[in-house]
Every structure is written in structure tokens, then in C-alpha cells.
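A lone chain, given as C-alpha cells: the form predicted on its own.
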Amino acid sequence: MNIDAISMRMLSNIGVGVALADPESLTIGYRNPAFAAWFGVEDGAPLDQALGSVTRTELHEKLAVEEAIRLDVAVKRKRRLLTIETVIRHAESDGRKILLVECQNISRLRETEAMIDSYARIAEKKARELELEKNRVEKLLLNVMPRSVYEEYTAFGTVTPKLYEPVSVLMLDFVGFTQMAAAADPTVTVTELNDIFTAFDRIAEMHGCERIKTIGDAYLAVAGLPTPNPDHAGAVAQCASKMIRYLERRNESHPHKWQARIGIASGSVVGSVVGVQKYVYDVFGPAVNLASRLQSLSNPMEVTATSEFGEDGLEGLVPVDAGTVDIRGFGSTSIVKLQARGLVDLAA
């Protein structure tokens, strides 16, 4: 067996297609079976028609330019698709210049390929998935803890009790509220009140106060807590404040008039996360207390704090002595009602 003869039978065995065509008329001259079982094309063919996915036309353009071209040529066979990738280069076969058609069935390799970049998409689907989840999850738990606290709970698991002092406590409550809510649509009670209490989470994050929790239609923010702020006392007098004054505007053109009773004190609270399925953040101790008591003094649209709110930090608010009175707890207690500057001079 001489040389050619072992070169066709090796060209004739091998599972990589190879055909022979003239340059000029791209007419296929030579395939191996490999070449003819994928393409599906015999000995005199043009080589376009096997190649379906470009024209003799872009052959030509192509070959006159480049030294080789490359092709991933889809075919049908059977029900399969295939891929076979296709590179046709020139060539000299005993001085005369031939087309070398040299073709691989990369299928696998794409399908491998398809396979990861789809793996690939759907674990950054996964990825998205779970990042807004996460953020949903901070979202939800920044609405019942400082951030801080946030930050320690997802680090450690828990949040160690820590107490404050001083921080300034505000705590308001609705005037007739259990009235309006039976007497009304509940749904627009509750509709009205988000509304409310989302106006008031602005105003306190305007002036540096941290919502700690609403109960029913009680809303409690502290200043000073958990960053220090050596003006917390101002800090939550000019919250209470902005917070009437959102309600008398609101009022102005709403059906529903909100009156809102507000006290404020200063002094030492705790805070810490309390439960283990249903936590909250809460905070507990003198300064609570007494603002809330405060609170109860206070008659509708007015804000109440100790006589230690003096006018210092107090921008735009007096305040206007309202005599002693006896708190449960704290005994006998000077305090003073917050007015707004401009009425303070028109009563006098």
C-alpha cells in the first residue's frame, strides 16, 4: 500500500470531515464520509450548498481577502441539530490551488457550553433573588430597629440590652381616636393614620429621632439613641413640634380632624431587642415613662415636657410655665407646655 493510499484511508477513517474543492467554481472535488454524513453532499456538489449558511457570492468575497475563513455551520440530522465547526482555507495539491475544507462536530462543546451560560443565568437569577430578599428582610427589620441594632443582630445573632443617657423621649397619642375608629370606615382610619405616622417617620428622621415602635394610634420616637446627640432635648421639641403643625395644616382640608397629645422628657432608657419569633426593638425606663405620663397632661394639639426643656435649643418654641403637678413615680414635677414662638407674643 503506498503512501496515498494509507493518506485516503486515514482521511476516510478519521471523525473529522475534510473535503477538497476547486477555488474558482467552489465545486467539491474530494469529501470523506465524515464531510458526507453531515453535510449530505456528494463528490461534484458546490461547496455553498453544503455550507447552506453562506452564499458563493460571500465565499468568494471572503476567500479573496482572507487566508482562511471560519464557519459554525448548523445541519439537521435526524432530530438532532448539529454543529460543525468549518474552516476553509487555501491550499496547493501538486502545484494547483485547491479549497481545504476542514470541519469539526463541535456540538457537545455548545451544548456544554448553552448548559453553563444557562447554569450561569439562573444562579444570577438565584443571586437577584436572594439580594432582594435580603434587602426586603433589612427593609422589614430596619422598621423595627435602629440600624445600628440591625447591623449588631445580624452580626452576633443577638443585641445586647444597653442603656442611653440622656436621651429626650416623645410620645404622642390621638385624642378620640377608639371613637373615630368605631364611628368611621375602619379601612380609612387605617389608611388616614399610615399616612400620619409615615409624615411623622420624615419629620423624625428630618430632625435626627428614631421611631421606635407605634402602638395602635401611639407613636413613640427617641433622640440620642442609639448615636449620642448632645441636643436631643431640642431635637425632639422641634419633632413634636413639626409634628403639630402637620396636623393643624392637614386638618385645614381633610374631613377627619386629627388632634394629637404629645409629651416629651429627657433622662435614661434601655434598649434591646425583646422576643425570640416575634422581636421588636423596644426601649424601657425612666424617660419613657415620664413622657408618656407627660403625655396624658397634655390637652389636644399641645406638646408637655419638664421644666428642664428650657428655651435653650428650643428654636421657634417657648416654653410656657404650667405650674407642678403630682406624677405617678416621679412625685412632684414642674413642667411646662411648648408653644410656638409667634403665639407666645400674640397672647402677650
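Residue numbers count along the first chain shown, from 1. Here the structure is a predicted model, which means the values were calculated and not measured. What changes on going to the form predicted together with the partner chain:
Hinge residue for the rigid-body motion between the two forms, chosen from Ile116, Arg96, Ala183, Lys76: Ile116.
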Second form
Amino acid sequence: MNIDAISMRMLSNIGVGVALADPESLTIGYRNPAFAAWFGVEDGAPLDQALGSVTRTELHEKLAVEEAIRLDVAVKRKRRLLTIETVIRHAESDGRKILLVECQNISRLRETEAMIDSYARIAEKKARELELEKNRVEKLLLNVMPRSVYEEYTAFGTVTPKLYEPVSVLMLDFVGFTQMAAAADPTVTVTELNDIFTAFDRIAEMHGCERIKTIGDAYLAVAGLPTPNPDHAGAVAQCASKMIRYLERRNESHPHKWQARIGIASGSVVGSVVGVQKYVYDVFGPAVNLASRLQSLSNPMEVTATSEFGEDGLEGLVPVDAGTVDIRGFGSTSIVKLQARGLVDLAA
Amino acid sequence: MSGKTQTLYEKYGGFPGVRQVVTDFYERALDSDIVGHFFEDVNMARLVDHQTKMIAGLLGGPVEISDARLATAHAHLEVDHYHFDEIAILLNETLADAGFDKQDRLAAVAAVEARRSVIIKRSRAA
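For comparison with the form predicted on its own, would you give the structure of this protein in the form predicted together with the partner chain?
In what comes next, the whole complex appears, and the chain from above leads the way.
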């Protein structure tokens, strides 16, 4: 078998469609079986008849300026619409100019691309849903723990209990809330409480305090945790004063009159995530207990603190001596009532 | 997370595993004398997209095609029980050739079966 015969046999058996055409007349001089099977043309047929999507004039124009042209030709075979990638280039054989037409069936490639596109869209949609879910969970968790604690929790799956010292704790409780909740429409009461706590959260945030939790109508916030704050006492004092002022303003224009009692105290607390299934960030320690007891010593719309408060001077607030009381677990303690400076001047 | 059972989608290699199933199923559906005509003039990219989602969804992958969407997609077609049975058979054959256990094939076909009334509801059988 000579080399030409080998070449011819190879051309007949390969999966690539090959045809040779005359550059002037654009008639097919040779086509291998694969080409014939895809385009159904005989030797001597015009090339544009095989390719369908392009006219003879267009072929002439393109081939006049380009060395090779590439076309995707759609061919229907049975129910399938095949995509045949076709490259037509100028060539020479025995000094004679010819056009070499090479075709490949890229239908499977296109199907795979479509499948990957489809999957990519699925994956993107899933990623968006996951992101939304993550944000929702993050928002929920940030509601029950400080951001730095949340970050520790998401990074390590656990939170190490930490001693924070010194910090200041604010404990707020409403006077007569139980009666109000029982007497009024509970939905209205809860909506109002929610509004007020939302406002308190903003006040706390403004003064660098961290709301730890609400228990029913009680509100607990801390300054100096998780990030130390040298002016933790001033922060909770200002926070407490603003909360009282907010309630006073609110009461002027609302039918429900809310009366809060606040206790603030400084000391140490331990902060940790408590629980496994229903976890919550909480703080424990002497400062929390003291703030709670001082709160119960407050009159409505009053802020009660230990006498250390105000020693360094609190902007806009005046500590008014309220004597010494025996506080369970803390012994004899001198306490003060923090009042807005304007009120004290008026009283004087 | 740890308590979650593995889906067939995960068991058979996620998307790379499903890819072969989709390609094979596409070929069989087009070749079928019973259902092939449904796919005859459908845009290839759309058909592949539909089959990718359908098969990934059937195997518990990250896709959920709602019954409402399935019903809409098939509303204009005259799908009857005979066609539906053929699709179930083709899917079973495709999964068998892809190496799915009998139990898993049954689960996938049962998932198709569960949609029978949705797909046939608005057509000839209605």
C-alpha cells in the first residue's frame, strides 16, 4: 500500500469530516464519509449547499480577505440538531490552490457547556440562599451575643468563659409591668416594650454599652465588655440617664406611661455562652448582682448607683447622696441617686 | 449536620456523577420512539438545563423544582401515562448503566412517580 492509499484510508475512517473544494467554483472535489454523513452531499456539489448557513458570495468575500474562516453549522440528523464546527482554509496541492474544509462534531461539547451553565446557575442560586441564611443566623446570634463573642463562636464552635474586670452593669426594670401586661391588650404591651427596647439598644450602642439580654421587662446592659472601656462607669451612667429621659419624653405623647427603675454598679463579671442547644450569651458576677439589687432600691424613673459613681465627675449628671444601705451579699454600701444636672439645680 | 442522611446526589459523586447520567438520559430520551418527539424541536441548551435540574433534583441534589413549575412546563404537552412510564423506564435504565444500586434506582424512580399526577394532570389524562 503506497502512502496515498494509506492517507485515503485514514481520511475515510477518522471522525473528522474533511472535504476539498475548488476556490473559484466552490465545488466539492472530495469529501470523506464523515463529511458526507453530516452534510449529505456528493462530490461535485457546491460547498455552500453543504454548509447551508452561508451563501456562495459570502464565502467568496470572506475567503478573499481571510486565510481561514470558521463557522458553526447546524445539521439536523434524526431528532438531533448537531453543531458542526467547520474551518475552511486555503491550501495547496501539487502547486494547485484548493480549499481544505475540516469539520468536527462539537454537539457534545455544547451540551456539556449547557449542563455546566445550568449547574453554575444552580450553584449560584444555592450560594445566594446560603448567604441569606448565614446573614439571618448571624443577625439572630448577634442579638444574643456581642460580635467578638460571635466571631469566636463561629471560628471555634465554642466560647471560652472570660473574666471581665472592671466593667459596669446597668439593670433596668419597669414598675408595674405585670399589672399592665395583665390589664391591657398583651399584643399592644409587647409591641410597646419591643419599641422601647429597640430605642434602648440604640442608646446603649451610642454609649458603647452592650445589651446582654432582656428577661421579660428587665433589660441588662454592660459597658467595658467585650472590649475594655476605661470610662465604663460614665458609659452606663449616661446610658441610664438617656433611657430615663427617653421614657419621660415618650410618656408625654403616649397613653401608656412607662416607669423604669435602674441600678448601675461596677465590678467584675464572667461572660460566656451558656447552653448547648439553646445557647445564650450571659454574664454573671458581683457587678450583675449589685446592679440588680440597686435597681430594686430605685424609685420609679430613678437611677441608683454605688457612691463610687460620680467620683470622677459624670458629664451632665450629679450624684445625690442617698445614705448607706445594707445590701445582701455586699454589706453596708453607700449609695447615690444619679440625677440630671438641670433637675438638681431646680431643686436647689 | 452530622445527622443528615446522605442523598443519592452526594452518594453518586455530586455534579460530576450526575453529569454522566444527564448526558446518557438525554440520548435515550431523544432516541425513544415513544417520547423522543417531545424533545425534537426543543432548544438544546434549555433541554439540557431542564434535564440537569430534573435529575439533580430527583437524586436529592441542590435543586427543587416545584410542582407548580413542573405542571406549567408540561401543560402544553400531551403527556399520557404511556409516555410517563417510558420516561421512568429510561431513567431506570440510565441509572442502572451508571452503576446505581437497585435500591437507589427504585428510590429515584419513586421520586419521579410521585410527580405523575402533576405532569399528566392537565393533559390527556385529565
